[in-house]
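The form predicted on its own is given below as one chain in structure tokens.
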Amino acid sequence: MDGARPVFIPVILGTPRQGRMSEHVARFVLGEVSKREGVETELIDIRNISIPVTDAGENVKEAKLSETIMRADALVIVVPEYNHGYPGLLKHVLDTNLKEYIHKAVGICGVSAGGFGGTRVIQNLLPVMRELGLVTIFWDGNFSSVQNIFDTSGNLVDQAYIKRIDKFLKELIWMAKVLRYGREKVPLE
């Protein structure tokens, strides 16, 4: 693998909700990947999206978003548990790529107000990683009592988070140079 070229990773947003407290998991967890040599970073805000909700898939695929993902190595999705699931509008902005997908490394940062720092949105997210072509890591950034890890101007106080966050992008990292040098070195036969 051509080491001079950077992997990267753009971090997903997943919510359009006024008041979301997973922009500041977004925007803590585009700040630790920003530090990694040889990483770069964007945010994906599913807000800023322009997708029609008429149609589906290839029909409104959004040509600046779909030049993101084929050009990430991976991607990192935070995206916040709504009564035990995903925000609609994710699943819809997803489903617009496909082949823009195969074989990339995801791992999923999941948001919420209660104690399970969104467990539950990273268990139905995974079938539909692996349906898009994503291969998902086993590090999950769980972040629970959202409300308590960050101050009203979004400062993480919870330290302890650096650390999690620490090992989910060295496993993120490491599967998105792997992927990248089996997609770009290793013939699917």
Contents of the next structure:
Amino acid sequence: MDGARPVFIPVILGTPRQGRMSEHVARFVLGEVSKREGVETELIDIRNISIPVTDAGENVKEAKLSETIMRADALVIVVPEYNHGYPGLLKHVLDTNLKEYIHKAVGICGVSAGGFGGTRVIQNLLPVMRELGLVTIFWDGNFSSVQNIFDTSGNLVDQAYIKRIDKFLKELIWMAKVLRYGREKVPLE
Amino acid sequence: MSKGDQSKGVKMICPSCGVEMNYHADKLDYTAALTEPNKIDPELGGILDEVHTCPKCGRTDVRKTD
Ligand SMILES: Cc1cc2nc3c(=O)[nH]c(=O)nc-3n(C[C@H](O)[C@H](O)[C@H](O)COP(=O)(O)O)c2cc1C
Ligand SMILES: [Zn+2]
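Next up, the form predicted together with the partner chain in place of the form predicted on its own?
The next block holds the full complex; its first chain is the one shown before.
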């Protein structure tokens, strides 16, 4: 592996909703990623990505987003549960790229008002990840009753999430490094 | 080698670094099939992209298999 290049893991905030609690989760995870030695990160806020809704796929890709995903070794997707599914805009944004994702790692953080920590939205997102060419890890972030995890300023109240996200990120970084080695060194037989 | 592998027989060269890229995946692109329906692989139902990544800068490029 080229030791000179840090691992790059952007965090996608997967809803544009006014008052979104998922922003607290995304900022918390972003902070935890940025503490890691040799890992760079940045926030991708889907609210700031202007793509038309009269077309879909690579026809409407936004250059900056594509460059960021191209540079990424892994992604964290922070996704709120909306009627047990994912926000439509998140899917629309994800669909605008393809080659940028191939053989890269992804970890998903589900966010819900209810008690299941976005488990249902995570399960619904897994087959989409697979078709995009992303490789999912076995740890998830499950932010149940998110209104109780952060205070109104977005500060973490429930400290258990630090250990949980540590496990999630360790696995994601390992997978990111292994897949980078594979993309760059292991040929398709 | 199976059908479609290393279709053009030559390694892709990274336009930024000038080094040989690693061919590590074949990916079906269903959306390319919308614009070029005559190129759909009848056995696979889409257009096959070879995926190549530069070992120096990490850039990924695709090219269509023959
Ligand atoms: C359209 C919509 C549907 C929702 N459906 C669910 C749901 O199925 N399960 C759940 O636990 N919470 C549901 N919620 C509540 C969200 O999970 C809650 O708002 C949480 O804070 C995460 O979303 P947010 O980032 O938009 O705030 C829904 C919210 C909206 C706006
Ligand atoms: Zn290069």
